[in-house]
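Given next, in structure tokens, is a single chain: the form predicted on its own.
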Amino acid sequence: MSVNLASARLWRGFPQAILACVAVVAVAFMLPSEGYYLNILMQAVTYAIAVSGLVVVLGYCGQISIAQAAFFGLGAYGVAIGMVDYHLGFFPAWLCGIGAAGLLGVVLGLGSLRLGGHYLAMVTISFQQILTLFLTNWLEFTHGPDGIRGIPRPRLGPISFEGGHAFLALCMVTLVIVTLAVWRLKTGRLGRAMQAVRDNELAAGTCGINVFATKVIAFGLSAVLGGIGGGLFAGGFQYISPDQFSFGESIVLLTMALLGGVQSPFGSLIGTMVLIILPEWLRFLKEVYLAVYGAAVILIMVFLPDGLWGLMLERVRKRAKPILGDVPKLPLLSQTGAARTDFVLTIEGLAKHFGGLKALDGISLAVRRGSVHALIGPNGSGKSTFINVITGLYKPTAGRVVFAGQDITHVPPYERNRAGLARTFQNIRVFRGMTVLENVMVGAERPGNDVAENPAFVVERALAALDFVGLRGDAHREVGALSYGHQRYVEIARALAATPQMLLLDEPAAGLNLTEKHELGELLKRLKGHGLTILIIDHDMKLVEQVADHITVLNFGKRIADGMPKDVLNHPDVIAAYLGEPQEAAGAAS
């Protein structure tokens, strides 16, 4: 990336966030500087810190997270213990808390590696339990239950921030720098690569995308902002204690973070005012103004399950117009050429048991460079395995696989991805919570691929891709909204933005009608026309003989035949095989 484009991007929404952050301070000076209305004001911002963390971990990277208000509670107490008892400056104590708060969030996240789901949130209501616990008994460290009283507010050079209107002003900065920057975030390779782990696992990591580590990078970063609005919060309120960092705290604000809308920083703000402000509009209800409050908070997340900012949102992308312009083509497109003879994929001797079934059995092939080679057989026969095992979902029981002279076989799936092979799924797997463009970025940001580092070229070779399978026109649209089979024109879009050396299609035509089997026929046509290396599994026979070089058949794990098109689906062992008759009363029959 060069330096200007670096700058560029640096730079990029700096303006804007100026002027929000002078607006800020404006509105902070204007409101009471001292009382009950500044307590909630200071609650709601701080919070609003806090909850724009579970954004992160759980809106944007899916990992379910009930142990916000421990992160919290660590960056308030980081700063209350190194003011009273160690006598630090505000700011170098809050940066202990801070980074207490991610070293915590980084362990746990370590814990998502064979953890997930419902296990996972467990996981994080006893982290949340124990360090509440710790808080409560650690008398000479904590101060117990009693609390810290006298936190002093901070000094930067000339600049007191000891009054009410500097501090909340301090506080407001800092909710625009962070909500701007998990907006940001979410835009940018690590938000998409946390969204593409939260749709699909398995496909994210034959994206190229280091699915573990993304993980831990995103508990690690809500567990910062935890800390960063627990610092904020004890010095507003100078006064902290365990019983502000429970259980039931980490149910507020997840609730809050669920109620505006989890996947945007926005939602998370409006779902944080609501919760905060709405009891005290409602309070002239008197005895039953918490019924109300109760009621309504049931009915937003009811019928609105993606939340107050999500309502906001389905509007706009109603509303977005088709990206125009012509963009540079694949690189692959501009390159023709036939099968070489040299080859790109050597299998040796691949084996893959399951217990006792041997679903792949000492299987031996080679796929050249520029050629289109299909795999297939009957049902059962180990296809599907082979492919996995290629591609590293499956780890091998026995045998050696070499891609591009490189030795992969115990490599994982995101690395192989990264040296060049590509794949799509029998059941289609797309990142259904993003648009169709965003889902072709994802492959278009493989790590090693020629456009990775630059965000304007990411978005032309996913476009230059789109108008390859011609979806171009559906950029904006959410990819759930696809029919199924333009779903698999996504997939297929996704891996050619990568600029493969080799895709791996996993019975393509499934499900598709016969109009877009043809369509997928002349499509698989133009790729070899192009020299992309293919190799391809799948039932319609019609397909295979249309775009096949070689063939290559399986049944009951194991190689029956191997060799040109017509001579392999003349080959007896091949019919007997999809006939039904054992092979060796068809070889007896011929």
Contents of the next structure:
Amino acid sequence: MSVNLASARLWRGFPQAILACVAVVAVAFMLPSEGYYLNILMQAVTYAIAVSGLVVVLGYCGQISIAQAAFFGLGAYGVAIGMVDYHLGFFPAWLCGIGAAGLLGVVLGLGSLRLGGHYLAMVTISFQQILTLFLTNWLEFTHGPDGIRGIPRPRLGPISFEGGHAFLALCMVTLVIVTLAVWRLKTGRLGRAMQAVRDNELAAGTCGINVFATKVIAFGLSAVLGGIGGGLFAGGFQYISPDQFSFGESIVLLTMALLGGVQSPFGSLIGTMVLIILPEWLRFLKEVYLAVYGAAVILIMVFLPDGLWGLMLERVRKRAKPILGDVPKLPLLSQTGAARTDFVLTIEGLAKHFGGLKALDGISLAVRRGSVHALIGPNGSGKSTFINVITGLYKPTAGRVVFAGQDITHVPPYERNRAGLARTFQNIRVFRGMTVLENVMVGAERPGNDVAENPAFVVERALAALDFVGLRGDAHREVGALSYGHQRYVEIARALAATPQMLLLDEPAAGLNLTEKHELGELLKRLKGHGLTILIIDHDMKLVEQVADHITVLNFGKRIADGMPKDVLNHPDVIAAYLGEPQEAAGAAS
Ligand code: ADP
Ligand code: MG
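Following the display of the form predicted on its own, present the structure of the form predicted together with ligand ADP.
Every component of the complex follows; first up is the chain already shown.
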């Protein structure tokens, strides 16, 4: 069944793609045969392919790259050097260029391990400059600043691409395929992982996504697309030189992507067309044309931050309909009725120091399977730090974390999630650029989850999780459009969709109004009824008393009490440190 589903998915949209290819080939051959039109289109089409690479790396994955012209150049030089100097056929030479671009793209992506934002931008610029230096100065290999002339066009069996129309048709078909592939990527598992990394790296990691690998893949793919476009550019113009792949061109490619809308390959396509065709249209303005062109670009960018495509999409989104259908039947919680005797999480001597501050100072505790374990304490007592260390966001200064029999003290966050540890954050960390359903799908797609490999089941599971928290009717909405309280529920649903063994909730009631707090209490009771192990931090004592089987109290990073709720809440140290007068205990901290 899953094989059928997978192949059905693979072929979905296939007839439309064939139609689109036939249409563009027809258009290519209907063009006037003057070189001028052919050249402008050839440039627009090959650039558009490279720009779609920026959609992947910047639009989907949120990583700035100011080196797309360099990858475009690698593809072009691959074809030029391969064909002219090494007498390879066009297609093998093209592959070499694409391979070189992809390889260097991965290398550049490795630089994103410790760098982000401005620093990553600087690294990509440096890479771009180094490549330009190579192209200009390595005379024996690249022919230097004079460039390479007489690049032949290919034949493929009986089909000749030597004529302008035929080669343009090849470029256009490639563009159609690339655009559709990039578009499909967005709605698939990898594309969703990229968007999760873009929207919130920390949360993505705790949802089972290997953030670093995802970024490297995005850089690699983007470079490959640059190489594909560049190879066709070389064949199209039959002459290339280093200045065509300079820093300035990288900026042009970036502008095209941003102008059209970097979130979508259709947006980037529009941006590319506009930036290549607009100056041609404006030529009649003679001296002032560049100024008018520049002003037009600036105005579009200022008034349409999501690009031209974003403008169109806004209208489409307004018409999005709720996702209906039967209540999904996929089981949400897998370990109902699990034995309640063993400890699922054991912490020994856990410490976390920030410089001189001992946020955690030798904490030991054990969480029984199937129980609700509350962690309380005054502000700044180390509760969030505790969860951050357990989920791998902080490295402990000392101590050991054993989860489900496995020592996870030094395991990265995504592997802890894959082992069955899911969490929510004190400060909400949802993926803002995605819909409610997509947010929860990211949770369901954690590698190793029972449904992860099957897109249809992933949707079912996500809907089941949304159903559980009462947000099924909002599945199609942008997550940012929900109330604060409902965004918290989205986070809980995202965690549940991963069918965790244990759920860590960091102040889930913070910022909720009274009705929402009541709903949360009911939700927690239902989860508890299913036998899910929960570690909850909260200040709302009513809520804690309602659900907790066991309470641990922290103060200044130390454990000051641990045990059954009624004993702990009446413990003199706890009263002194945290609750004030015992009679007021129930209401004081809410
Ligand atoms: P709680 O969640 O119990 O309110 P936290 O765990 O957030 O407390 O913080 C415990 C202490 O650790 C606080 O004094 C806080 O300022 C400090 N702290 C937390 N995170 C960091 C950090 N990343 N860098 C430095 N100090 C931190
Ligand atoms: Mg906290």
